[in-house]
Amino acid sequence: MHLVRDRAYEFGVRGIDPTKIWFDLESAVARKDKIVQDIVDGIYGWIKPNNRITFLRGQAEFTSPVDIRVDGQQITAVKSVIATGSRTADVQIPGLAKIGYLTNRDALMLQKVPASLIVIGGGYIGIEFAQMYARFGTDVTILSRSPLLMRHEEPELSERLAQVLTAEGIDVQLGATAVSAIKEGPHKVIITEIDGQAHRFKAEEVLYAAGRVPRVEGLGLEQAGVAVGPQGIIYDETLRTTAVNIWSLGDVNGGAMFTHRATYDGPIVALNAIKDAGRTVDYRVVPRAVFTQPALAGVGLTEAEALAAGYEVKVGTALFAHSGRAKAIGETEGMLKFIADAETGELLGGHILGPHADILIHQVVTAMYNKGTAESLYKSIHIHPTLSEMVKDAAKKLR
């Protein structure tokens, strides 16, 4: 939508009247639903006919470390795995539940584009939905309690992303704490504190994107002997919980709540539970990405985190503005920043804001595996003209 309506003329396309282009959200949602259903059907299509798997659907609750009740049916399991995922964090803003709000799930089920939208939260979900709906034509405001969007990422890149969103017309309010919500006619109003002053923001819809929390309620974890901490289920490096016969994986453990982290956990838990393999997790190299345009991706430590951990560091940077391929596709905004141990050369972190950053980051992930250096990145041949050349350029600066 953004490319056709706002940028087609730049690429030499003529005959398009931007005022006559509109977005059919209902059709887009229907397409999304079909894709999701195909994925779900594929998963359960494999599980259900497998004669070694008994599949039960219902509310499960431990009644002892080996006994589980599923909607009244009692079953016994010598070993168990908890993989119940996460849920939207509880709303802490007085009045918001009363006036109504959208979760990320709701925002993917709307049938029409709202005229205006307030997004509460400056993390993955908030930023992605803010840009998406802004490009659909919605007037979007982001309220971020943190002074930075994506506050756990490299600050230089986070600041650049905020500038991109602002340039696209999104009202980015940083250091904005939502304190209450009221309804005024057809609009929802969020009263916010910024620098000690009260501010009012109103919109047709409000998206609550202030984080997710492990789904641990109603599972009878106390009866099972499974301890829960502030971040989620407590587990050791083999993903065993405080109950010797129960393991847990993915979002329910807290930490990096990504599907790819859960799929990394899965085989480790399976081998440890079934074969007592003693496999351990290494979350040092878990990549992450926010699917904006430009995308923001990272792995490992930021420069500040590396310094706080006691490392002397070398930093290598490169700008997409210097990339021939980025110029060709008209996406020159962004940069790459890599951090290495100044003494050993070990690559400690990589951070990319730019076109297809979510793909480019995997070169860094591979280099960091087994505590590697950037040597393989800057010595290997990269195809020209590609965006991947920028990874090589940033790695060269670490020499």
Contents of the next structure:
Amino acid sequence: MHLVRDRAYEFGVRGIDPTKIWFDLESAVARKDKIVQDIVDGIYGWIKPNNRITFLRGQAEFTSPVDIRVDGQQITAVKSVIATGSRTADVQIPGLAKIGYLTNRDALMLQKVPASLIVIGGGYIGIEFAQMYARFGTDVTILSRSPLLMRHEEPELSERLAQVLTAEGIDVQLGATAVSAIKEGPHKVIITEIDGQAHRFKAEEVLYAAGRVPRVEGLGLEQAGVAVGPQGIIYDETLRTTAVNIWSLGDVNGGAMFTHRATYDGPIVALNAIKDAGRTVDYRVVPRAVFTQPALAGVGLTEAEALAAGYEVKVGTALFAHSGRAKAIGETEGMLKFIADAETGELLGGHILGPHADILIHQVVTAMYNKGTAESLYKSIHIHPTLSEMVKDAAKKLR
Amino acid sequence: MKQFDLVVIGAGQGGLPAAALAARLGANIALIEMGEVGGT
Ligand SMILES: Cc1cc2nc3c(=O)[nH]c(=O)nc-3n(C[C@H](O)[C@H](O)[C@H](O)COP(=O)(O)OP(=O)(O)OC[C@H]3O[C@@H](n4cnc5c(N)ncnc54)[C@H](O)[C@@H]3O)c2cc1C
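Switch over from the form predicted alone to the form predicted together with its partner chain, please.
Shown next: the complete complex, the earlier chain at its head.
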């Protein structure tokens, strides 16, 4: 709420009494529920009238490669698609299950803003919820086992993001391993190891957001002849599993667990299963984003990854603080960092922390998809005054 | 016992577009979901 107040004042709004504004979580949750319900209704809206689709509610389990049981009912499947997604990883912290914790699902259904919250996990789910609740007025602590938030992203940018969150009042603890949990009066205490020392973090609620795993249990995959590896279901480049008549897609295959990956996979599986089209997946360029403010988006390799892969690299960076548009909207925090192959000029990776990073990254995505160099980014004319000019700027600076 | 050309297990982000296109391609499909459609 302080943010709304301060920003409104900055933009010239007067007459808001800071003591008279408050945030009503119940209304916000009701608004979210309505949006979700509209989406769900929309889905039933096209499934139900489709006379080629029979919708069955229940938990499916293979009893053979062609037989599936759905809550007691038995059906025969000439071909199948496993699209069962992922679930929150099992809690490994002694005591936590006993004292109770929130999952991401619960954290979207609270009716009251908790006074304090410990978020276990420094990945995108943990960070997004941490900032959201901090902005609702909760005292938030992030416990990240990795010494970096978003450990697979460009370190320079994730360090900046950690600084931004810290400046907002979030207690960001890096290299912090939660080892056990106890209850102390109304509070939950997470005993945490940092640099070999035990620390205690205390809060009203705990959100467990330390990773997701493919949902393969209870599916009867052995009876189906579908093999599972350490990442998830084992699949070939046509998304076929080890069973000739069964395909799998999305989160259950592990790797890039994103909606845009699952929606990319879906039609490929349909073509291969129904038309025997032999379509192969192309995962060379899969972008990702963290919807914090500023947002963090990335595609391809980080500088360290490119060096480790044996490339000689060129690096280009630019700061949003130098963008007129960023100044105008009052969001100057952040930077861009692009990496290219020094020999061929081919773009190897793009990383953006800043306003609308989730949108801006797509210029890099399309260039990289075409195995392009940065030339198309810095030689093409970009509209002024836009944040996109910063993409051009960072590309021009590659050296 | 009912038989289908294609059974899609999970009506989430990937299962839905798979079922939608398979239906357009003429297959007779069962779409199974244990929770709510739309996925995670
Ligand atoms: C908190 C959170 C935030 C996220 N934010 C983003 C984001 O901003 N951008 C992004 O790209 N991705 C995001 N993701 C990831 C995204 O939700 C997943 O990558 C995506 O939903 C995967 O699609 P899927 O089809 O593989 O699985 P899902 O969409 O999860 O669908 C799987 C479906 O299968 C059903 N199911 C499972 N087992 C069975 C069974 N035996 N029988 C019948 N039905 C079954 C489940 O009920 C579920 O409906 C987020 C995930 C979480 C948890």
